[in-house]
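One chain comes next, on its own, written out as structure tokens in the form predicted alone.
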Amino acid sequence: MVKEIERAGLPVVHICTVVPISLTVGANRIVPAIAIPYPLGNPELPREEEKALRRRLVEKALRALETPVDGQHVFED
């Protein structure tokens, strides 16, 4: 699905917990998530720390959307 959306001209970021799967399916912009049960957060953190963690992930994904890529790229940090 990701490849088809990009082929239509819309950049896509795949936020995932298992990067090798994203690479296998051909996603071009890959942002690693936190963990399988909670990909975009960590409920064991204090509220403000979790909010900051989520914000960093979303900001990383937005930066990935703005970044031109030629082929697959994993946005670690």
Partner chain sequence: MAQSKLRVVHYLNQFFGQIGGEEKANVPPEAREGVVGPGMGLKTALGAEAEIVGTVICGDSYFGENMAEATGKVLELIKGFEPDVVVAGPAFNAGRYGTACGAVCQAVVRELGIPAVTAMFPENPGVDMYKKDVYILPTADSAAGMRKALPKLAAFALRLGRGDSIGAPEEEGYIPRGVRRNLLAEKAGAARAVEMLVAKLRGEPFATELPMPRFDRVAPCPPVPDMAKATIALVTSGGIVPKGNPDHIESSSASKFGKYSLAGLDDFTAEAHQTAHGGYEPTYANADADRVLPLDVMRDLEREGRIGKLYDYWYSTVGNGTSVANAARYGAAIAQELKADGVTAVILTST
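Beyond the form predicted alone, can we have the form predicted together with its partner chain?
The next block holds one chain only.
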């Protein structure tokens, strides 16, 4: 899906837990996520801390969308 969205001309960032799969399917902007059942959360954290964690990931994704890349790039910290 991510590749066809990019092929259509829309920049896309893939927030995903299993980065090797994302690399294999051909995502270009990749943000590693937390865990498979909660890629953008952590149920062990208090609600506000969990949301702050999620916000950091989304902000990283937005920065990825603002960053020129010339191939596949995994946006670590």
